[in-house]
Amino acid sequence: MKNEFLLDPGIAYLNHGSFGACPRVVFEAYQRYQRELEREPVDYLQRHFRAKMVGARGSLAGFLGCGADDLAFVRNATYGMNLVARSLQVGAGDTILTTDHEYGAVDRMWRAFARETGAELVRVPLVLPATSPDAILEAFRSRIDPSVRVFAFPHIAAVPSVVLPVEGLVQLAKETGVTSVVDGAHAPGQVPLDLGSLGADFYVGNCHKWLLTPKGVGFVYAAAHQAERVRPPVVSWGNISEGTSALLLENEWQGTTDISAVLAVSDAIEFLEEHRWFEKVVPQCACLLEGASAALLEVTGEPSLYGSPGMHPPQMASFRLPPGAHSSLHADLYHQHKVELPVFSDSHGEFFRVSVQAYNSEEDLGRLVDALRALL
């Protein structure tokens, strides 16, 4: 599926996780939507922008499996996230629970969150190798007590790419009366969900990722009872918006922008149903991503990061890199060898993440097995 895909052909792009590609089809569906918006901006805007929306909306709730009023799109998760902690009703006194293994950003934004609302911030560790999804629920069941409101974690861990338990821990979440936030920025296209039988108070995600949209498309799901609560950090107009909802009147309209990625939210979905996404490409990258991680993990000479089946998904996996000095290992292996692949460095350790996606071939991983021999 190369041709599919506007990629360098000379690059090895392993990196999907970080920015993503969009297929052909859908980058000239959202070049189609630009030329409308141009040709006539008030009209666009004005007149059609509803309707607009709510096939867009309704298209990824389908896709995503709840309602299409349960949904306002958003720039990317980061900004979800951000969304979502500033409509939490916390303060001195209560807690917030994440996990030591929280995108960076939003790491950040907990703190700063944290700092300005007087909270405390609680990080519960997750052991590496990730050993069982048994082990991610009583760690955060360990650190319980009556002062936490917020269970805040990621669908799937970015840098060790560990798979959560998340219907557990929204079932926790819900047991002990406590607010889940889920950050799903690696989840849509990559994993099914059902957002309705998940249950979740607030749920984050990306489209430009796995879900192949343009860049600058990202979603908030709030379940009904929330969505009252659900605040932006720009206050605009207010009633322009098709919903029910403050998660929709408040946020859906922000001012002048161009809709044209979030329209190809549709065109994206169709790309995916065609090819049979979840039936039959994800299970071939799966294959193909375990086909090379034994020579990874030769090369490296460091043990799996996954202690049980399961706890990586299908189309991601991390590895520790050996002692040493790594600090140009990404610039190396894009200059040297032609490889696009994140190399990461936090309190854990070093560690560089393989994504595949359908673009991807054998060929391609060859050559991350051979640099990195050359480079390690």
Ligand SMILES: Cc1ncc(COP(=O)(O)O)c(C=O)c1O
Second form
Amino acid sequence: MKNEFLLDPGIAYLNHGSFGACPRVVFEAYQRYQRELEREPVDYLQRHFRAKMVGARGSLAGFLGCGADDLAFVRNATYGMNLVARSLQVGAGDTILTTDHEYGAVDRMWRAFARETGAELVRVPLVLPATSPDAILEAFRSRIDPSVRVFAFPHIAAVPSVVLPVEGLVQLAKETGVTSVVDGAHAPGQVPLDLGSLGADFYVGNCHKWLLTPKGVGFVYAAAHQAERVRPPVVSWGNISEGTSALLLENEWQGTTDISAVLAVSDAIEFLEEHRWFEKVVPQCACLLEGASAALLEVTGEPSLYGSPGMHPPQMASFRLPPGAHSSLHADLYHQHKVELPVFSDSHGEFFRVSVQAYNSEEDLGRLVDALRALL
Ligand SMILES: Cc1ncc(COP(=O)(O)O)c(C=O)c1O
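Okay, that one was the form predicted on its own. Can I see the form predicted in complex with the named molecule too?
Next comes the full complex, this chain leading.
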């Protein structure tokens, strides 16, 4: 599959999780759309805008298992999470329950939002090693009190990469009368989704990570009873788009922009389907990752962050670094060994994260193991 992508062949690219790579055919479709736009911008952005967006939403909705009107495209998950936060009706005396595994920018957004609204932000600690979905559910359950109005959690935490029991948490939110907000930045294209039956109030996702689109495409799903409450961070023309709720009427047209990456969503989904992604490619990637895990744990000398199988997503796992100074590890891996790998530190310690995508091979993982052996 390496030839299907545009990546530098000299690099062992093990960081799809940060910035996913786009397949050649999808990128070519994207460039075709850009040329069409430049050929007759008014025809493209005025006469055909609605039909094109409806088509792109229809493709994505089919892939995600929801209605085309339940989704609005946004430029990325960060924007989508901001949009959802601004649509919540919370204030002083209310609590937002989130986790200590939030993506940095999202955590920052919740902190700013809590400051602005007077709501309290409580981060539920997710214990490592991650042992079971029930332990995570229990951690949330134990923090519920009458002030809790929102559960906001990642479907797949970025670092350390952990899968949260999204169905159980959404159900718990429903039983408690709490609004559920899922940050699904890493889920679409990595795990099958059925947003219609999940029933979250809000689900935010990225297409430019595991769904393989060009950069600049994410989405916000809102349940029907929430769609009218959505307030975009950017107020534009409003009511210019088609749709039945504020989710679309106020979000689809956000000022003049290049929608080519959005239109390439249909091409990315076709690519995934053509390659039987969830039946073939994802399990192969999971197998490669599993195969390298023992050597990676051995080279770090640290125990696994996962107490049971299935606690990390199929194509992504994190590993704890041994005590020591690792501030140059990321740069050394890249400059000395041509390995692209993220290194993180947070309140839980220092970690690296391995992403395995269709274009990776055993050689890439072998190069990583050898490089870590040399550098640690
Ligand atoms: C869990 C999570 N949420 C949100 C984001 C933000 O995604 P973006 O940079 O596309 O807005 C990321 C990025 O890696 C992430 O890992």
